[in-house]
Every structure is written in C-alpha cells, then in structure tokens.
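Just one chain follows, in the form predicted on its own, and it is written as structure tokens.
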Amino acid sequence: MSLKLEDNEVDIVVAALRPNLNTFLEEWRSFFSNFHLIIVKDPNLEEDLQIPPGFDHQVYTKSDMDRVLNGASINFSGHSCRYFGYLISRKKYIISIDDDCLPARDNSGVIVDAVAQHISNLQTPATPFFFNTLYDPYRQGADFVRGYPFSLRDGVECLLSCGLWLNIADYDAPTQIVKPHERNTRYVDAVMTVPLRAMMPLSGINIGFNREVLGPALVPGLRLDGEGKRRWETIEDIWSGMCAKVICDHLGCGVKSGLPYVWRGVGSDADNAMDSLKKEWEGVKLMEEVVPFFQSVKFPKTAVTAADCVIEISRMARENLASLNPVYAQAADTMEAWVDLWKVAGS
C-alpha cells in the first residue's frame, strides 16, 4: 500500500488482559514501530506486564483509572479497559486490536499491514447513500460502476473502519457449542460501506476510527451482569458499534466494513463455552430488544456532535428501555458520565 502515513496522527491502543504481550508485540514490531502505543492493563490482572523493548509505549493502570475517573461509575475491567485508551490519546486516528491477535496474511501470502489499511479506510471516502456493487470503488483496480450517479461519487468521510478475522471467528456462544471446530480461512479481499440506516454488530477485535469526529459515540455503555474476559460473553462492543454507526448515519459519514484481517488466536475464547453461554445468554435475548431500538433512533437538529447523539440515545435508552431490564438504565448512566468524562478527560 503506497499510503503515506502521518504518523503522529495515530495511536495504537492495546488492551493487556493477560500479562506477556512478548509474541503479540513482536509479531507486529514491523507495523507498530513507527507509532505510540497506548496500553491498559486490566484491573483486574494482577501480574506484571511483560512488554519487549524498543517500543513508544505508555502503560495505563487502574490507578490510572481512578485517578481520571474520580468517581465516575464506569466500569473498565475486562475487554471495557481499551475504552480507557480512547479516551485518554490525543491523536486523530485510533487503531485496537485484541491481544490474542496477530497479523494475517492475504491469498498471495503477504503479511497484511493491518494499520494501514485501517487508515487508508479512513482516509478515503466512504458511500453509504448508494450501494457500489464493485465494493470499494477508490481501492486500486475498482471504481464506480455504471448507474451509480455521479452526484454520490464524492461519498462522505468515513469515521469507522471494521476489520475481520482469520481462523477463530467471532461467534457467540451458542453457535460455538455447535461448530467448535470451525475455523474462518476464507479471507475475502474487499472493503465496502455499510449501507445508510443498515445495523451492524460492531467487534471490536480489530477496530480503526477517527477520534477526534467520532470518539464519543465508542462508549463502553452496555455490560452483561457476570461479563467475562471471553469475547462471546461481552455486549459491550456490540452496544457501541450500534451507537457509532446511527451516529455516523445521522452526521452523514460512513463506516467500512472488511479488510484488515487479523490471525485471531485461541486466547481465552478456547474452551468453557457451555459456561459463557450462561453467562451470554442474557445478551442473546437483549438483542432482540436493542436492534429495534437502534432502528427506531431519530435524532434531533441540535444534536450536532457525537457526545450529542450519545447523550440523545442515553435518554431514548431510558424512556423506552430501562423499563424492560435494568440493564438499560445502568447503561443510560454509562453513557452519560462517559460524554461528562469525555468533556473533562477526553479533550
């Protein structure tokens, strides 16, 4: 990719929930040298940090935590601490990857530089109006195809670029019970614009975004009560995702879903999935309550920034939700002290 990079444009945020990050580091030396890296330990983890040498890197801890949050109930344990990332970096541009993640490679064997093509998502204008049946019409090699209307052919800024995953797929965790041997080898080399008023469930394994229009709206709001450190036992990210992505529709910006891939590892998600789907099963249910909701956000004229929106959806959550399940005004609350937290710690 010939795209140049500005390189004190762009944070790399980590979150560290197992202490050696020595294979995960090095396997991406080559991508994150050039860049500062921001990496949240877990409170929850009490080890040590094992982090090789040569890296820009800055360790954020829960006394960190606690320190900025002085007070605020946000809870950052788990796969929630990159949150704490987002929000305390300066930089334009946010790129997060899981730590059990390491860089794929596409159908020709070239190690993918997932940073990268994060930006080039990001940089490049996204189409969310009217759907290209080429995909991407401003990678090399595409463009528009006929009947697309040249009005639209600008497209928009793209504020969410969503990257995908080899060998262990993000599924939840009853379709893990009956496929727990299946792996994703299919690496698919397209990108595309997700369309206008379309939802997505946002994973957040392998994220970029620009933070400096969209930060906000990346809110760790919703949690599952019992919420591990297995991805399929995680809402939160999917919670998020829906948030950013009628935000992004309501600003008239884009999201772009595929490429990069990553390697995603075993990590943590190897085994027990008997036991999160207990624990997820009430995340199952609530999406059959959360997607209608997100389909039905409108928001208003004076809701002109991201911390708008979220605070418009915080208060929709709680006329229309929190008399469901208490899991939705405890996410209202979230998303209210987290815009308030964003003014004072985030700007």
Given for the second form:
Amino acid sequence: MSLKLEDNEVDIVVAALRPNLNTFLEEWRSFFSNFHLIIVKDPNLEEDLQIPPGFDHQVYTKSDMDRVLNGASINFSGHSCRYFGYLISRKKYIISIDDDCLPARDNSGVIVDAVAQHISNLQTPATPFFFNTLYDPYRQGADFVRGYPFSLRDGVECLLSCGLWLNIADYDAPTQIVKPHERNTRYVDAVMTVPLRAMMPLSGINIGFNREVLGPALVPGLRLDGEGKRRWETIEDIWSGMCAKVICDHLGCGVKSGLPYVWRGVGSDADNAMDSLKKEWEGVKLMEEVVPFFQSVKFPKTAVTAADCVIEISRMARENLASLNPVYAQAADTMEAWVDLWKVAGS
Amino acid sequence: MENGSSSLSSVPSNPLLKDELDIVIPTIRNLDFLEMWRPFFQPYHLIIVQDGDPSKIIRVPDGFDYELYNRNDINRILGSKASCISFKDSACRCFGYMISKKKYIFTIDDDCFVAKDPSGKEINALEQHIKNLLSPSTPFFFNTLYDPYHEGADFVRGYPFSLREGVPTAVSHGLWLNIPDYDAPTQLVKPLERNTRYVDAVLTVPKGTLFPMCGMNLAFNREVIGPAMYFGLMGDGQPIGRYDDMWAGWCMKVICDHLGLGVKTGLPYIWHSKASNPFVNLKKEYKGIYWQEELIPFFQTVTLPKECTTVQKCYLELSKQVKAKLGKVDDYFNKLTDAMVTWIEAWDELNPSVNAGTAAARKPNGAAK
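Next up, the form predicted in complex with its partner chain in place of the form predicted on its own?
Time for the whole complex; same chain goes first.
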C-alpha cells in the first residue's frame, strides 16, 4: 500500500540508557536516516553519548528536563526518559525503539523496516468493534471475511501501534528465570486490532503512536520503588499502555498489535533475572490490582481528549488504588503534573 | 494406525482423542476429498450428513469407520423436530453434532484439502485443533505473543499471574489458504484474490468480542458447548443462506463469554479449493448483509441472567431475546426462534445425560464394503 508519508510528520525517540549508540544507530541508519531523532539521555547516565555522524538529531539531557519541568515532580530516569522526548516533540507521529534492539528479518530473510510498518499501522484504520479472522483487512492480499458487518468496514483511526520482538521476548523476571534460554523465533506475519475493551500489556520496547491525539496518554505514571534499567524491572510502559488502551476505547479509536518485529538481544542480559526478581516482583503483584482497576475505568462524556481522560484516570486511581499502595498515589500525582506539563510544554 | 508414506511426516503414530472425537462432514456431492485426509482422519469415526436427494448413494472411501445420515434418516430420527435441520444447505451438518456421542467434534467442508506450511510440510489440521482444544484459552487479557501455551512462547511482561491458568477452550476456529472466505460482494470485486499468507499464530478471541465464525474448518468441545452450535434455518424454503455458521458463532460466543469459556482462532490452515459462484452467493446472502446490521448490535448488547448456568438454559434465554428484539426485523426470526427451541428439545432428547453411550435412536455403523 503506498502511503503519503511526510518525513516531517515523524519523530523517532531514542531513550539512551547506555552511552554507546553507535551499533544501534548504524544498524537502523537506512530506516532512521530520513527522520529527525530525539535522543533523550537517561538523567542518571554520566558518560557522554556516542552518536555516529549523519543523523538529523537533537540530544536532550537532564538540564533540559530540569528546565522544562520547572519544579514539577516527574521522574524521567531510566526507561522513562523517553517520555520527555514524547513531550517536547512537535510531530504527529512518534516511533520509539529501545536502544538494545536491531532490525529483524522476516520469514523470507528480508530486513524489516519497523519505522515504515509502524507508520503504515498508524495510517490505516483499526477495527476494534468486530474481530476480523484474517487479521488486518487493509493489508494487501487480505480483506474483511464473510459475516463482517459492512457498516464497520471503514474502521476507525489507529492511535497506537505495538510491535513485537524476536530473540529475547519481553518476559517478566519470573518467566526469564524459569526459561532462561527460550528465544522467540516465531515471526507471526500479522497485524491486528486489539478489540474494544480487551486489555493488553503494552511493551514500550517497540512502539509507534499518534502524538497529536494520544500524546498525553503515554504517561510515565507508575514507577516501582526499586525500578531499574532492565526492562523486566519496569512497569511504566504497562501502566501507560493500559491508560492508552482505555482512552482509545473511549475515544472510539484503535490500537494495533503485531508487526513490526525488532530483533532484541544486544545488551539484554537474561542471566541476571534473579536479581531483578526482587525489584520486579513488586510490579508483578501490582498488576493484580492494576488490571481490575483499568477494566472498571469509565469516563464521563465530558472527557473528550486524551488529557481529559488522563485526569480522570488519575482521579480514579487516587480514589480506588491509593489506599492499596503508595505508588498509586504517586502515579496519580505524576499524571496530573504530566497533563499540566503537556499543556505548557507539549503543545 | 500405521504411518503412511514418508512425505506425510506429521502423521501421528498415536492419534490424540481417537475415541473421543467425531468428524462431521456435510456433503451433497461426493467424499473424494477424504483420500487426501486419510492419514490424518482414518483413526477417527466419521459422521457423514448427506444433504439433498436421499436416494443418491454417496460412497465413502474404503477403510473409514463412519455412520451416514441422509434426509430420510434425519426425518425418521427426529420426527417433527426435523424441521429445525436445514435442507439443501451445509447447515444440516449440525445434525451430526446432535447425533454424535463423542466429547469433541471436528467439522470440515468437502472442498477443503490438506494445506502445507511455509516449510512445505503437510499440516495435520485435526491434530492442531485438538491441541487448541486441550490447552486453555485466555479471554480476559490479550497476550501480545498470542498463544502463551504454544511451544516457544509464554505470557508477556505485565500479564497478570492470576489469569495465567486460563479457562477451558470450547471452540477452535481454523483458517484457510487459497480461496478465502469472503462474502459475495467482496468475491465479485476481488475474484482473483487468494489467501497466501500463513500466519503462524493461535489466539484467544477476547471476552466481549464477536467474530465471524466460519464452519469450514472448525472444532469444538461438544460436551461443553454443543447445544449452542445450532446452524440455523438456511437453504430450501428459507430466505437466507451462508449465515448458518455466522449465526452459530455469535450465539456460541455470547454463551462462552457468559459461562467463562474460551474461543480460539488461527491455526490450523486447510487448503480451500473451491470458489463458489458469487452470484449464487449474493442471492443467498443479500438479506443477511443488511440484517446483520441489526444482528450485530443485538449480539453485542445481549446479556444473559446468572441463573443461566447451562448451555441449554443460555440458548433458550437467547432464543427468547431473539424473538423479542429481532422478530420485528423479519418474521424469519420468529421461525428461527422456534427452530432454536426445537433444536434444544431435540438435543436433550438425543442426549439425555452427560454420560457417553446413553441409549438413543441411531443408525448402526455403515462400514464401507
């Protein structure tokens, strides 16, 4: 499908948790080179970043964050530093890929342009109201199947595209410990819309989203006490993904999951999952409360933007979750501060 | 059973559920397609539902263990209740579900053949359906790596542990390579489109989500969901066709959602060889195409009271709501409601208890001579 893609509609946000971005950027060069890169340095990282030449990019560091935050208490350390990139971008679409992921190859051995696939996902409709058994009906060679109501075939706007990972899949710490050698070798050649009201865990490792509409929903709200730099020591993306999904459901927009794959493995360290278990176990327990909470979230008709919805979630979290664990009250505070910040610095 | 020739590397030496699964095949022409499926199907018992002219002799290839029912048999066995079984439409297959005494059913169309996976290996569709049915479903939370019980996969980070046991799988919905299951308008617009994309995934259709269930390549746990798999009134004397499996799928899904059962879709693929005539299809479907605009909101908003604790109770409650809300769309739905009730009566008569082997009027096995 040919798309009218304006290069100046897309920012690629890279969260630099490691100083050496050479391998990452060189491997992605052919797919990144048309776009502007927002490189956000983890505020806890002291070394200078190594960035190969030839990229149109801007680096943001702790001092930029402090300036923009102007005292607001939002923690951008670790994987959350990318949210700063989401905030200060001015483009319609954001693509974000973890710095330990490289381009994957599809089943024919062809290197996957993950950026183009995310854009395609975001620029073609989603179909959340009825499940198409042939998956993405807008894909070449596919269509809606017999029995799919015609009135639902226009679809709705897709605001979030969740990609997947070959090699080291995004498992939590307990699963990593039980299956330290498991590698995801299955390339599932499909994109599909996650249906209305179905909840899913968003992995921030490989995503694209419509910043214009959904921006404030990707919020660095929930931080574990002992949050660390390994993916299985975080839960920020899971929380923001749930926010994004309930908000998309409310706004009548869609979320897709599936292609593109990235190849995850550079820098991933499956062997230290045992240490991480101590940090992430808290997150695993929290999910038992988080999921029923989001399943019961209802927005008033007056919530018509993502920002309105984030404020509502924050209020509901304070009412229903804060008594269970202080991290939720913190999340509620962060979400409110985030929306304020978005009004000032994000638009 | 013995393995076949060496190209059939996926033929199991110990077929799963050999004595617990019936294969239901509706046919009006012939059963030649069974030759290709022989290595995979031969260990299992077949229930052939012969549609159309009952005086025609349909030959079952040698070596299969089967029972065959034509319209005369259906009328004899069900008496006046035979009115709920469609004539001149593959919807008649659901008679096979009702007459079976097994725990599981696999149903396949007679123009569906063995497909090959991307490595060229022949796909044992029945074996995959059985795996799907024997492993749990996960309707309450979407796993982005699809079936977490599949070898090489698992639940992803963020998936709540309390939901990782899953729920029993009631239905396994397979797909088709080559001729895709499109409706008539789409067939007319894209007559040459073929499905060549092998998507290597099984996934659970989330709770609260409806989908178009295709009866071409379908398996289910008859004990757990059987009475919900009524394929409606289609074909001769009816204003609609090609919505039998759709109707069953929507009823089935709301009941599964209510009872906490799971529905999977995806693998296995079969090779669908025959493209039916789109003009004939359009005539059959056209009422369905605009009726479904009313049907979908109906099914999306249907709620079943918690007193409905069995499939039959759910189905009867559903039939009441069909009459109340869809009767005004067309009188067809009043007839359909009556047929739904008749179906449950007939089901309960033929299946008086959950124990297999209970006495019921049935034709003795007709083994091929």
